[in-house]
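One chain comes next, on its own, written out as structure tokens in the form predicted alone.
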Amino acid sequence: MKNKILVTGGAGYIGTHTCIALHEAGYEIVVYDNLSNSSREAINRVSTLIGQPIEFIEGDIRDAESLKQVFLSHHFFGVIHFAGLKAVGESVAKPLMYYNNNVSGTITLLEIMAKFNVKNLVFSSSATVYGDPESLPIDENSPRSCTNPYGQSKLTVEHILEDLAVSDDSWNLIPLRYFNPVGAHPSGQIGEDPNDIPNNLMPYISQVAVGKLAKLNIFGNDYQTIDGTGVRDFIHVTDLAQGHVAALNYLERQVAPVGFLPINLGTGKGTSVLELVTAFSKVSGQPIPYQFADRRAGDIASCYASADKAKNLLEWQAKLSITEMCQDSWRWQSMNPNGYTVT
């Protein structure tokens, strides 16, 4: 058994898939999650998939005393920090809630980590920190700016991590800047289970395909792209999960601290909204009715990664295709039309 890892927000979409990847790589895991946007059923299913129970602690990252008890009970090599609110629209409506949870919560976590001398952190960041990119593909040195409080909360945490690395050179801080995670575990047992109406494109498409939603709104068809719709770098969530394992493996190999080391996780390829809709319809055999709507404020035309740094440093690259992303999303959605809700 390799080192023990604390996974905050480990009951969420990316967290559950990463727990499986960590287990398969030999890591021991402890999940800490307040279940505000996730489900205990997700943890139960992960336990079934890996064939053993997961140590799960219900708690909030803003609760210093609860976190302290967790660190007193375990000797961690490091933390993978997923716990955070993530809906762009909600962040615009409720900015204080986002800064409180995403920024204040991370500060509390870092303070407890420092107290227990746990200095390895893999942070769930986002390509939203790049704002509207000046050039494509986007590499890690691209300028950072944000168009909404969600993205700003991620960028603020990155600034905190940068300052922390300058103040104390014993820290290893890797923010992984995700592009657009989609897909589900190939078993169909775990996947993305949004509350209410989905904010992200793939679960919206899959809920239209399964008949839960009548049609897809495509925001904008007049962008300077291949077909006028927005272009994004979609990455399979299981590839993304392997990126976290690769980041931990990288930290285990280091003899000197790495400080602040941001790394993109993407495929390096852009796919338009219409291309994704067509691919999903082909895989599922279901029509995906859609209508065009006005562009949304803050949306950008194209966004895709340069993933060279991940390949060179972490020895990681995305392997799964758009077709496989659609197949796994459809398997999850069709097997679980109501997500983790047992009816």
Second form
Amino acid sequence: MKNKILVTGGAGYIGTHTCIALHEAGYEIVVYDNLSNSSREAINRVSTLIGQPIEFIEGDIRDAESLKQVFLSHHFFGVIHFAGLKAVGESVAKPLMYYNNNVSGTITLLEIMAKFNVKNLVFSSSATVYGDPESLPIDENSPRSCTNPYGQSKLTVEHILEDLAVSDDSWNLIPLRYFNPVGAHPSGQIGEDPNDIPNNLMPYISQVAVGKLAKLNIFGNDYQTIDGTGVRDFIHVTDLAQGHVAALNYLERQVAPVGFLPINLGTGKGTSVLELVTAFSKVSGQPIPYQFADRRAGDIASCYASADKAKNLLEWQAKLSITEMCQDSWRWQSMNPNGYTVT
Ligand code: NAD
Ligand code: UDP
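The block above covers the form predicted alone; next, return the form predicted in complex with uridine-5'-diphosphate.
After this comes the whole thing, all chains and molecules, with the earlier chain placed first.
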């Protein structure tokens, strides 16, 4: 048995897929989640998929006493820290809630980690920290800036991690900057389960395909891109999950601390909104009615990663294609039209 990992936010979309990948790689896992954006059903399904009950603790990362009890009962090699709120629009309406959850929560977690001398952290950052990129593909040294409280909360945590690494050189702090995670587990048992009308493109397309939503609004067709629609680096969530395993494996291989080490997780390839719509329609055999609408405030034309650092350091590369991303999203959506809610 390999090292034990605390997975905060492990009941969520990326967390559940990563728990499976960690288990398959031989890691022991403990999931800590307050279920504010997830469900016990997700945990049950992960347990079924891995063939054994998952160790799950319902708790909040802002609750120092509860976290302390978790660290007293387990000896962790490190923490993968997914727990956080992620809706950009909601963050504009409720900035204090976002800073409290994402920034204060992370500080509490780091304080407990320091107390228990657990110095390995893999943190869910985002390509949003690059703002409107000056050049493409985006590498890890590109300038960072954010325009909304969600993005600011990620950038602020990155700054905190940088300061921490300067203050004490025994930390290993890897923010993984995700590009656009999509897709679902190939079993169709776990996937993204948005609470309300989806904000993100792939769940919106899936819900149009399954007939829950009438029509996709494509935000902008006058960008300087291949077909005028926005271009993003979509990455299959199971590839993303493997990126976390690769980051832990990397930390296990190190003889000296790495300090603050940001790494992009993307495919390196851009796909336009229209290209994704066409691919999804082909895979699902469903029409995806759409109309062009105004640009969405805060959106940028194109965003795709340089994935070289992950390849060189972590020996990790995304493998799955846009077709596989659409196939798995469609399987999840059609098998679970109401997500984890059993009606
Ligand atoms: P998610 O909402 O599905 O998962 C987050 C999990 O954290 C949920 O299960 C939620 O219940 C839990 N959580 C939230 N606040 C908590 C708290 N205070 N204490 C304990 N648990 C808490 O989101 P996801 O898509 O799996 O994203 C995981 C992480 O990756 C988030 O930090 C998100 O900001 C980041 N990220 C996501 C994307 C994306 O497109 N999905 C892109 C870049 C970065
Ligand atoms: N998009 C769209 N219609 C939607 C949702 C998204 O046209 O209903 C576009 C959006 O303008 C962007 C791309 O799809 O160009 C990806 O958006 P998403 O919200 O999924 O991710 P982001 O890159 O903004 O984090």
